[in-house]
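Given next, in C-alpha cells, is a single chain: the form predicted on its own.
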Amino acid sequence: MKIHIIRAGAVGLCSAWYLRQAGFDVTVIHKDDLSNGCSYGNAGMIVPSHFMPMAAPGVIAQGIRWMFNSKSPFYIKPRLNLELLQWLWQFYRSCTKENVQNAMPILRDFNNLSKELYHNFAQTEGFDFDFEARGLLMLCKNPKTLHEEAEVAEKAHELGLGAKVLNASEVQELESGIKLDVEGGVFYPGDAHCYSNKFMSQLKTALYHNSVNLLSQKMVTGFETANGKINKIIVNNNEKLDVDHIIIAAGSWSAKVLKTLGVRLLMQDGKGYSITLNNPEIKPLYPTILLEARVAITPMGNDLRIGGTLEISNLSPKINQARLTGILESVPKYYPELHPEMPQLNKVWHGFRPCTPDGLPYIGRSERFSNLTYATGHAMMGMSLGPATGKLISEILQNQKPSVDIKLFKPERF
C-alpha cells in the first residue's frame, strides 16, 4: 500500500520511518525545502515529567493575567474568527479535573515510549543527535510557584516517574555548571533531550537512504474524493497524486488543509520563538524550565537553546519583539551569569505549534473517509512524541494493537 503523509515534522517524518519499517510504500508532502518548521527551532525535550494536559483548572484564569502583560509568555491574538470561538469554548470545557486525571496516565506512557524509541534512534547507525537521559530541571523564584510544583511532583510519583523536590542549595548542588538565583526547583531525572536539528536531519536522510520519498515544495490545495474515501491529492494547484492512504501530519496547517475536505478540525497555533547561542562560554548543566516565566533552556551539544511563548496568533509570520525580549529578560532572573543579547530578527527562530482544546493530539482513522489517518495536535510535544506518535501510526495502518492507549486521541472528539 502507498501512504502519503502530509508534511515532514517531526511527527510526519517518524511516520514515515515506522511505516517504511513495516514494508510500506511511503511519500511525504511538504510545503518548502524541509528545513524548518516547530521541529527544528524547539527546545528538544523528551519530557515523560510532561503528564499534564495544557486544559487544566487554573490555566484560563492564569491565561487572563498574562494577556495584560505585553511581555508575558501568553498571549491571544484578538479577532472576531468562529473557529477560534468554538476553540476557546471547548477549550474551558476541558479544563476540569476529570480531563487531568483521564489524561495524565495517558500521557505517562506515551511519553515513555517516545523516550525509549529516541533511545533506539540514538543507538541506530547514521544518528548521533546529541541524545542525552540526564533529566530536566523545573527552576522556581517563588514559593508558592515551588509548592504548586511539589504538588505536580507528588501526581509524578503516584504515577510511578521520579521527582524530587529541592531547595536552593540542592539545587546549585545539582547544577554545577552555572550560577543559580532561584528558591528551589524539582528534579525529573526520567527526561532527556537532544540536538532536534540534528536529529530531523539525520531523519530525512536516513529515510531518503531506506526509499521513502521526499517530496519539496509541494503545497497540497485540495483533493479528490468519491465514496467516503479520497482519490487524489492535489498539490500546487494542479498537480494531482494518486493516493491509497493519506496521513494528515501537518502540524498548525493540519485544520486548514482538512477544511478542502469538509472537515472541521478545532486547532489553533501556538507560536513559539527561540534563538540559539553558539559556543556560550558558560551554559547550565542540565536542560531547564524557567517556571514562572514559562521559559525553556536547553544545553545541545555545544550550544544552548532559549525559547518560550505561547502566542495564537492567526498564523503570523510577525515577530513579537516584546515578547522576544520577555523571553530574554527573563533567563537573568534564574542564571545570574547568563545575559543573552537581543539577535537580530532575522536570527530568530519561530514556529507554529498546533493546539487542540483539551491539549491532547489528535491520532487515529478518520470516520468519515477510509483512507485518512490523523496525527497531528500535539502542541508544544511534537518533537517529544514524535517516535511514539510514528510507531502508533504504524500499528494502526497495520490493524495491531496500538503500543498506547489512544482512545482520549479521537480525531472527531469535538
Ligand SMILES: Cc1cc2nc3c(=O)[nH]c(=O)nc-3n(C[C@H](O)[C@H](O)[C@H](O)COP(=O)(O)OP(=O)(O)OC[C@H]3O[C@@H](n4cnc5c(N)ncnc54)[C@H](O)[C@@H]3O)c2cc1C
Second form
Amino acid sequence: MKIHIIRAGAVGLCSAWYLRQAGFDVTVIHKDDLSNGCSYGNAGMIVPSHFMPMAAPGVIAQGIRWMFNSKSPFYIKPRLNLELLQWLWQFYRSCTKENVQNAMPILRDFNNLSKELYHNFAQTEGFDFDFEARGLLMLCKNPKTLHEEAEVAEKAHELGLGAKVLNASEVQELESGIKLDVEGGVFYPGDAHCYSNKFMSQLKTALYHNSVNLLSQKMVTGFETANGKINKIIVNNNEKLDVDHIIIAAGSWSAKVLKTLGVRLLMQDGKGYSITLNNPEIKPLYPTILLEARVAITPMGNDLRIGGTLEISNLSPKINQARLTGILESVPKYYPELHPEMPQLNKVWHGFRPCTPDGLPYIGRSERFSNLTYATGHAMMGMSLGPATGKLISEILQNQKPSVDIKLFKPERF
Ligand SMILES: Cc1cc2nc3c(=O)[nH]c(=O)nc-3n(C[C@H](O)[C@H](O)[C@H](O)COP(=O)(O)OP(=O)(O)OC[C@H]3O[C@@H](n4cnc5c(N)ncnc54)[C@H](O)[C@@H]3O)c2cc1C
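With the form predicted on its own done, generate the form predicted together with the ligand in the same format.
To see the whole picture, the full complex is given below, headed by that same chain.
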C-alpha cells in the first residue's frame, strides 16, 4: 500500500520511519526543502515528567494574568475569529480535574515509550544526535512554586515515575555545572534530551537510504474525493498524486490543510522562540525548566539552547521583542553567571506548537474519510512524542493493537 504523509516534522518523519519498517511504500510531501518547522529549534526535551495536559484547572486564571504583562510567557493575539473562539471554548471546557486524571497515565506511557524508541534510534547506525538520558530539573525561585511542583512530584510518584524534591543546597549540589540562585527544585531522573536539529537531519538521511520518497517544494493545495475516500492529493495547484492512504502530520498547519477537504480541526499555533549559544564558557549540566518564567534551557552537545513563550499568533512569523527580552532576562535570575545577550532578530528561531483545546494530540483514523489518518496536535511535546506517534501510526495502519491507549486522542472529538 502507498502511504502519503503530509509534511515532515518530527511526527511526520517518525511515522515515515516506522511505516517503512513495516514494509509500506512511503512518500513524504513537504512544502519546502525539509529543513524548517517546529521540530528543529525546539528545546529537545524528552519528557515522561510532562504527564499533565496543557488544559488543566488553574491554567486559565494564570493565562489571564500573563496576558497583561508584555514580557510574560503567554499571550493570545486578540482577534474576532470563529475558529479561535471555538478553540477557546473547548479549552475552557477541558480545564477540568477529570481531563487531567484521564490523561496522566496515558501521557506517562506515551512519553516512556518514546524515550525507549529514542534510545533505539541512538543505537542505530547513522544516528548520533547527542541523546542523553540524564533527567530534567525544574527550578523554582519562590516557595509557592516549589510547593506546587512538589505536589506534581507526588502525582509522579503515584504514577510510578521518579521525582525528587530538592532544597536550594541539594539542587546546587546536583547542578554542579553552574551557580544557582533558587529556592529549590524537583529532579525528574527519567527524562532525556537530544539535539533536535541533528535528530531531524539524520532521520531524513536514514529515510532517504531506506527508500522513502521525500518530495520537497510541494505544497498541498487540495484533494479529490469520492464516496468518503480521498483519491488524489493536488500539489502546487495543478499536479495530482494518486493515493491509497494519507497521514496528516502538518503540525500547526494541519487545520489549514484539512479545511481544503471540508474538515474542521480545532488547532491553534503556540508560537515560541529559541536562541542557541555555541560553545558557551559556562552551561548547566541538566536540561532545565525555569518554572516561574516557563523558560527551557537545554545543553545540546557543546551548545546551549534557551527557549520559551507561547503566543497564539495566527501563524505570524513576527518576533515579539518584548517576549524575547522576557526570556533572556529570566535566565540570570536563576543562573546569576549566565547573561545571554539579545541576538540579532534574524538569529532568533521561532516555531509554532500545534495546540489542541484539551492538550492531547489527534491520533487515529478519520471517521469521515476511510483512507485518512491523523498524527498531529502534540503542542509542547511533539519532539518528545514523535517516535511513539510514528510507532502508533504504523500499528494503526497494520490494524494492530496500539502500544498506547489512543481512546483520548480520537481526531474528530470536537
Ligand atoms: C520554543 C519551543 C520549544 C519546544 N521544546 C520542546 C521540547 O523540549 N520537547 C518537545 O517534545 N517539544 C518541544 N516543542 C514542541 C515541538 O517542537 C512540537 O510539538 C513539534 O515540533 C511538532 O512537530 P510536528 O511534526 O507536529 O510539526 P512541525 O515540526 O511544525 O512540522 C509541520 C511541518 O509543516 C511545515 N511548514 C512549515 N512552515 C509551513 C507553512 N508556512 N505552511 C505550511 N507548512 C509549513 C514544516 O516545515 C513542517 O515540516 C517546543 C516548541 C517550541 C516552539
